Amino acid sequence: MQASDRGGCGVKLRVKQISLSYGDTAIFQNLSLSLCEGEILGIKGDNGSGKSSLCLCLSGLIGEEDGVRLCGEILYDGKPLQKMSIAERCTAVGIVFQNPDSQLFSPTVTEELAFGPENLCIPRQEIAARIEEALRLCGIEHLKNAKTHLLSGGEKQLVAIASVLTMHPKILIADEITARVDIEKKERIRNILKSFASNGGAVVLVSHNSRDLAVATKTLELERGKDYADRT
């Protein structure tokens, strides 16, 4: 990893020698990294290099299923991801995917943004405040009462980001989230990620786009099957 710290204070995420394989195929081996408050980790690599798989590992969405083997430690604020409850995971890390249609399922924007906090039993008044905050941060206040199925692709992606922000995660994982949006929304999304990091969060950003990766404070290039044990 090539790192250039910009004053991050306090490790939010520490990954210790994780290895992932699907059947007999190694995706990556002995990968270690850390992420501090205020940092943006840019992840790049060829298709099939394990970028999305790493995002799923970091968010706890991949585990010991048939044919899947994950070893090593993933720690949020020193606590193993495997020992966290679902509620703890939701407040530790949030993930936004490339295709917002795979993430949005509520009929209206407000319902979509309220869904996560409601399931965490957040008080109704606090939920309303979080919704207003997320709408403002994403610049989509005008979509508050919109129906999700009528939104453009870029608008859907901004709603997906806002829905994660209402959970107040400490780390935001963004997996190719600018790939399907226009130039104006790409820049808006980059600003959202920079703002999230500068206000006490940290970001894992997967992208092929050089302008996306330019906002990163450090970068990691993945290679399929690589053993990172001897990496300096």
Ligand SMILES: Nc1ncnc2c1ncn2[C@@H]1O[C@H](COP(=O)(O)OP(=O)(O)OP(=O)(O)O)[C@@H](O)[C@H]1O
The other form holds:
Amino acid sequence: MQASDRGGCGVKLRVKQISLSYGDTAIFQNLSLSLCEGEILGIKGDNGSGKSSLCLCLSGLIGEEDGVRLCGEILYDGKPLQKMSIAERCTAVGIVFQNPDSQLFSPTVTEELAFGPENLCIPRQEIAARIEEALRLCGIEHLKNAKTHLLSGGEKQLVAIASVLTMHPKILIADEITARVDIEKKERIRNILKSFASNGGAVVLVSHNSRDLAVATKTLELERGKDYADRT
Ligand SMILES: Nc1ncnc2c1ncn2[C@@H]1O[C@H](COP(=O)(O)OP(=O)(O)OP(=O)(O)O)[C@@H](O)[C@H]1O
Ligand SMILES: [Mg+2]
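Complement to the form predicted on its own: the form predicted in complex with the named molecule:
Now the complete complex, all chains and molecules, led by this one.
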């Protein structure tokens, strides 16, 4: 389905008619959606349909490279993503990638979790409190002093989630983050996302997993190259 606009629900994200192409290849055209506080948008689609590309667009991480063309509007709380400072962007939206190795680069878990808020010049005491909170929410207090490179894949994924939570973003984008973890951690991650949404946030959740998509309050299926103009 095409995610539809709903007025009066605390719209956090509004996407208006965005089109993305790599060179001559259109990935999606005229895609519109909105996301309100408390909502979880589940995104599914075949490999190569553009799910990760959409996540990157929504995070402001795409659109400036050679051959990449992104048009349309992406607004967080009414403000265009393109006009936001890096700090504003980081507090509007946080993204967790499928492969945590592309996200983690600090030697220890604590340093990893402190990195983002330190760059936002958050006071030291507040950073410490955010780290404790994120470790607790992700059930990884025992990893606080662990060396990042020694963690298992599932542990790295939870640390990657925690590192985004310490930024206190309003919207969390999760790109296939349960794909590499065991059943217990999949359930834990679903609970983290549900709790994030029900505590004033909103979530974009990309997954092929039906149990993940069951936590979504609405879904969007992407088809490579599709023009969504007639559905807006
Ligand atoms: N920077 C880029 N330049 C050119 N082509 C790209 C670029 N990034 C992605 N693509 C291509 O765009 C298409 C969509 O890729 P994307 O990663 O968004 O798909 P996806 O739906 O996330 O797939 P998967 O389920 O495998 O993760 C793919 O064919 C990919 O090769
Ligand atoms: Mg992908």
